[in-house]
Structure formats: structure tokens, C-alpha cells
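What follows is a single chain, given as C-alpha cells, in the form predicted alone.
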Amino acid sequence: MTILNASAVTPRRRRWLREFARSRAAWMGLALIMPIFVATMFADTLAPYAPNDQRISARLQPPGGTVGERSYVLGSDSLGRDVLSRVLHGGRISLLVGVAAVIVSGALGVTLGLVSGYFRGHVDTVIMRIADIQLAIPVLILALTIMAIFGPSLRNVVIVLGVTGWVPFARIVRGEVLSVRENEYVLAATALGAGHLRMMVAHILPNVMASVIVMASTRLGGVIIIEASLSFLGLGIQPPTPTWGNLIADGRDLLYTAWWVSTFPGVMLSLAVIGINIIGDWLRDTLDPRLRGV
């Protein structure tokens, strides 16, 4: 009987460590995701002004503009707020919404994608017909349906981009349970005696956890450019509260003349998802054994 074990996993891991050590792609992405990571986590500290601190003498300062004592690196919008605070500010909460939707997607998409491929029949019936028909509905519009019905706040943003994105991770953790349920160890754990949960949490489901993190490491960037979407639209995180999403349209009607209001969070949220996106294909490329040759 094969099962996976600890003797098992570390030689893995130190593969994984090697190659990303190898990996240019991995490193540019590492290199634009991590500086946007820690200047967010760090907001407090590093941004000079308090987000929604107003100066209306300091309104629509240009880069490098000063007011006073007052510096205003990356400009003042139209309140005179510090764009460089509120951009760091806004960062944390769209990478903590993203990754908060994501863990519940994932979570609720493993659990019924583990049930459907571990019971079939009725149960897996149910379940992908469920899957189909909200696949036949726009995620965006889904979304914007949802938030406009129970209102735009960051609790319901978090539950509504979840619940909205679980199918990708059900189907994909359905089709490896169908794999992986057929296999030697899987018949032997059956054969003595093993519970159903038993077999999926400690026999199925760490066999499918590498498609579990590829899927999560690229479904994170669709969805704070979601959350962005949302907020843009002014149906997700409201004001005073920033985000990448409403920063950009709190300048949309100042392009012409205070260009620096949207652009640099346009610019953060553009690197932020190239960097996931990167890292994203280098763990599917990595995990993925088909994508190996393995």
C-alpha cells in the first residue's frame, strides 16, 4: 500500500525550493508581488499621512507637490488627501479581500468537489448541475446582482466574491477525486475499514491539494480585479474606506487634469495582478506533472 508520508514530502519540497531558485519567472514575480505586499501590510507605518486626512488648500497637488510642511509624493486628489497614503491603505484591503475570498471559495469549492467525485451518482449530479448553471452566469454580474440586493459593504464583498467563485475549485477537485479514489491506496485503506471521511480528508485530499494551491494561486488576481470591479462601480467597499477600486474612480473625471489621482493605484493593482499571475504559472508549471513530462 503507497501512502503519503512525511519521508515523502520533504524531498518534494526541497525539489520545489530548486526550482524556483532556477526560475527567472518566479523571481520576477516574487520581486513585483512582495514590495506591494509588505508597503500594504505595513500602511500604518509607512504611508505618511492618514488616508482620509483632508487639506482642501493641498486639493490636486501634482507629485512631488508641496503644501506647507506637507510633502505630497504622489499627489493630493480632490479633497487634498495624500495619494501615496491612501493607495498603500487601499492596498491592504483589496490583497486582504482578495485573498479572504479566495480561502473561502477554495474551501467551500474542496468540500463539495470532494463529496461530488467521492460519492458520484446522485450526489455528484446535483452538485455539477448546481455548478453548471451559475458557470452560465456572468461572475461580474453575478456579483453586482448579489451586492445590490444586500448592499455594498467588506463583509458581504468577501462573502459574495466566495461564494461566486467556488465552482472553478469544485470541478477541478471533482475530476482528481475520480482519479485518485481508484488508486492502490485507496482500495487498501477501503478494504480495512476506513470511514468516508476519513478517506477524503486524510487519504484523498492531500493527493489533491497541489491543484488546490494552482488554483487559488491564479484565481487570487481575477478577484481583486473583481473587488475592484465592484468598487468602481460603487457597489463594493464604500467610501471613506479606500481601495484600488474606488481610488480609480474617485479621479475618472480628473484625467484630463489630475491624471495622478487614478493612475498610480491603476498601476499598483496592475502590478500587483502580474505579480500573482507570474507566481500563479510557476506553481501550475511546477506542480502540474502533465506540465512536467512526469
Second form
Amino acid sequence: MTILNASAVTPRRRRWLREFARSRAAWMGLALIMPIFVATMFADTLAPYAPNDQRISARLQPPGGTVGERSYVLGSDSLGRDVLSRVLHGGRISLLVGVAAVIVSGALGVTLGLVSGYFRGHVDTVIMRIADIQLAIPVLILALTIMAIFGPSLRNVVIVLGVTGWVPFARIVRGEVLSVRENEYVLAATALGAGHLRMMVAHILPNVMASVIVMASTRLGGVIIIEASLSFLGLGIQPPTPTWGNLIADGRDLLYTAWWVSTFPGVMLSLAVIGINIIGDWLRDTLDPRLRGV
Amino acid sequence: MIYLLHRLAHTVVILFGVTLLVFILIRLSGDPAALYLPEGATEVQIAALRERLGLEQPLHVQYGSFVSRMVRGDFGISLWHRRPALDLVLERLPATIELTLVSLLFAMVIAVPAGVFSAVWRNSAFDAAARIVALLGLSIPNFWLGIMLILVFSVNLRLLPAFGRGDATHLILPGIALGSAAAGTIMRLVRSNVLETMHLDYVRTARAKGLPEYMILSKHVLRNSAIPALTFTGLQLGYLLSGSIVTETVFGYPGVGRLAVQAINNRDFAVVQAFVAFAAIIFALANMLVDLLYTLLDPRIRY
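Return the form predicted in complex with its partner chain of this protein as a structure block, the form predicted alone having already been given.
After this comes the whole thing, all chains and molecules, with the earlier chain placed first.
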């Protein structure tokens, strides 16, 4: 009985942390993503050289090569830029764009899902039909088309990835809201005169946040890959700004002479996505087992 | 039958929505008349062309004629190739279908047995290895995987061709690059479904009456875990189509995906339009087909 009581009074957050500390998978994910995150966020101090610093005399140096007093740990590209510095700086942009895009689509999807599930009826039908229509066009194709129309830029990439990613959030939130709004405390709040907005934001939203966090963490890896794909195809963030996608594209034509130019940014990109996916899987299994397979 | 009609109506509504979305996107892309005429065209020329293209009519009338032309298969003329956009897409479609099927086949051949045995030998070394491989498949971007495959098998080992389309060997590397993510997803799904099914009462009954394990697996477990995997395979078609855009670009493979990238770069919107419409149609039909296949696999589902 005492055990039961103890766990009942343990704050939710602390229990969650304890579960995290116990999970081997969670630590593994963290061990992958944290060094990459820290190294890319502090690229300005950690990178040996400026990402766009060109030295034609030092072009296509293999990993470990040195020219004068400069050494190229991961080699240099066709313009003599240091691959390590570009990978670190590029990672910062790729990761931040991914996070920003997921926040945009989360905000959009949560709002539409809340409204859809709360008001039901025609509003719900219209929003869910729009969701169906958007799902009928593969995200990358939609994103490419929109980028071609509005022109590639960092801001547009965030907007496009944000706007095209709202559907899974809206669907999951709508489903939750449909069941949450049947609870008696919602009825009680209505009786106390809570308005629609207060009801949605103060009473219903906190109850669907767990699913939203899980969804965000499982989407992040995919969004980072789509951003890299857009950059790779030349319709994302434009060179010379380094992003992992741009760097991989740079090395594509150099495969026969300089394998390192494409390889290292891809390794970093893959490791980051693997780490994010491991943590996402763990969060899903811990916080919201119903989402398995989504 | 009623369900079938309902499903069909739903698909039609979705496709109309897609045409509306495409119409809006194309209109946002700027004045089509300006795209058709060379720079320095006079006001009179522009006005004449706008008249001829029907751009002076109200938007809903324009949309109506846009849809009716689309239904008749007229997506406009490609500005770049000077040929009907539909012809261009249809010409390259077989190559993409070939690649998509190969990658799906690759994914299924790897993922279904791996998923089944992963579940049967739960927590074994095989299970751990299979789950790690699935995670890698899901996490490694297909375009980079493609580049690495080229680096290893074409540049270094000189075993397989890296570019273009030709005999069956041209499909191996792009097929693997494109199918790896699908393989990861399908493997995970099969594994969790088999795990779930294996603990159901009827499987215990089958085991209790002395049925050999392989019979239980093949007749009872697999069939019932196939349904969610099938849904996902249907949905995967959409992702594979997306993936074909990048994969075809990496491997210089002459399919619709590469055509679409070129069209987008050239602002050749007739081709983009045709491609998006085709992608949506294939996706919608695949999903409908999956729904109908359910009845074959699970006789309890009747529409």
C-alpha cells in the first residue's frame, strides 16, 4: 500500500526521468545525439576554420592531409574548404531547421486538431478533408513544388516543411480531444462558464500534450531528412551556406576522386537521425504506447 | 458494394481537392503568359496570349476548364520539351514503376522473414541485429545511401553500374537505396504484429492440439499479422514515389522522379502538374486497393 502511495505522489516528471535513467536505449540515443548537438551548436568555437574559407592551393586534400600550417582532419573539398568545419556548421543549420519546422507544424497541427475535435461537425469535416487531400500528395513532392514557386531560402524551407507537416499532429490531437472532451471535468468547466478558448487551451490541451511531444520527437528525424533531400536537390537552403544536404550534394560529382566530401556529412546526418529516432521510439513506448506503428 | 461506392466517392473528392491545390499552386507561381512569351514581349502580345489561354475569365471558370482538360488527359504543353506533359510522364512511368516494384520486392523479401523470426526468437541476437538494421534503414537518408552504394559497388569494387537504365543490374543499387526505409518500417511492423498475434488464445489452442510450429506460424500467425503490414505497404507506395525523386537523381535513372526535378528546376509547370496529379492518383488507388484486399485476407471484414 505504501509503495502504491509513494508512486502516486511521485511527480510525473520525476518518474519520467527515472524511467529514462533506467533505459539503455534512451542512453544510447542520447550518447549519439548529444555530442553531435553540442559540437554543431558550438561550431563557431569548435570548428578549426571558417566554413566558407577557400584555399584553392589546398583543394581535395584527403582526411588527415596538411597544407602549410593548416591540417584537414576530414579532408577538404573542391574549393579547398575544410570538410570538418563545414560539417559542424552545416549540422547546426540542419538541426535548427528541423526543430523549427517541427515546432511550426506542431503549432499548426495542434491548433487545427483542437478546433476539429472540439467543435466537431462541419468544421471537423472540412479540416479532416483538407488533411486527406494533403496526405494524397507525398510531402517531398509538395515541398519541392512550393519551393520552386516561392524560391529557395532558409525561411521558406522552415515554412514549407512546417506547413506540410501538420497533418499527423492534427489527426492525433483530434482523436484525443474527441475522447477527452467527454470527461466529466470538461462538463464541470462548461457548467462553471468556461468559454471555448479557455476550455480548449486550459482544460483539454494539457491532456493531449504527451501525444504531441511523442509525435514531435518521432517526426524530427524525418523532417531533417526531407530538409537534407531538398538541399541535395538544389531546392533547399542555397550554397555556399553549408547544410548536410548541400555538403553531400557537393561531393556527389567527386566520388571518383574525393570520397570524403560526401561521406562525412552523410555519416553525421545519419548518426543524428539514428539518435533522434532511438529517443523518439523510447518516448513513444514510454509515454504513449498507443502510437506504436504510427 | 455500398462501401465500395462510398470509398470511390471519397477518392474522387480527394482527387478534386488535389486538382484545386495544384491549380492554386500553379496560379501562385506567376503569370503563365509571361512564362510562354520571350522577354521583351509587348503588352499587346501578352494580352493576346492571356485571351487565348483563357486567363481573362473568372477564376472559377478557369478552374472548371482546368479540371475538364485534366480529366481528358490534357495537362498542357511542356515549355521545355515542347511536347504534351502527359506524354512525357507516361514515357518515363514504366521506368519508375519498375524501380518502385524492385525496391518494394527487396523490402518485402528482407523485411517479412526478418520481422517474423525477430518476433519468434524475441530478445535473441538475431532479434537485436534485425532491429538495429531496421533502425539504420529508417534513419539513413536514401540519397546518401545511394551515393555510398555507388562508392562501394561501382567506384571501388566495379561490380555494378552506377548510372542510367539498362539491364537488370542497373536496378540493384537504386532498388536497395530506395527500398531500405520501407524495409525498416515493414520489418518493425511485421515483428510487432507477429508478437501480438502469437499470444492470442487461438494460437495457444493450435499449439495445444499439437500443430507443428511452422504450421502455426504460416497458417495462423502470418495471415493475421499480414493486414497491418499490407496497409503500410500501400502507404509506402506514396513514400517510394517521393523517394524515387531523389533516388533517380542520384543514379541518373530516367524515370518520372528525375523528370519532375528537372521540370521544377526549369519552372516547367505543365510537367509538374502532370506529375503531382499522377502521384496523387497512384497513391489514392493504392490505398483503395489495399482496403479491398482486406476482405481477401480477413473474411470477417465485409463491406
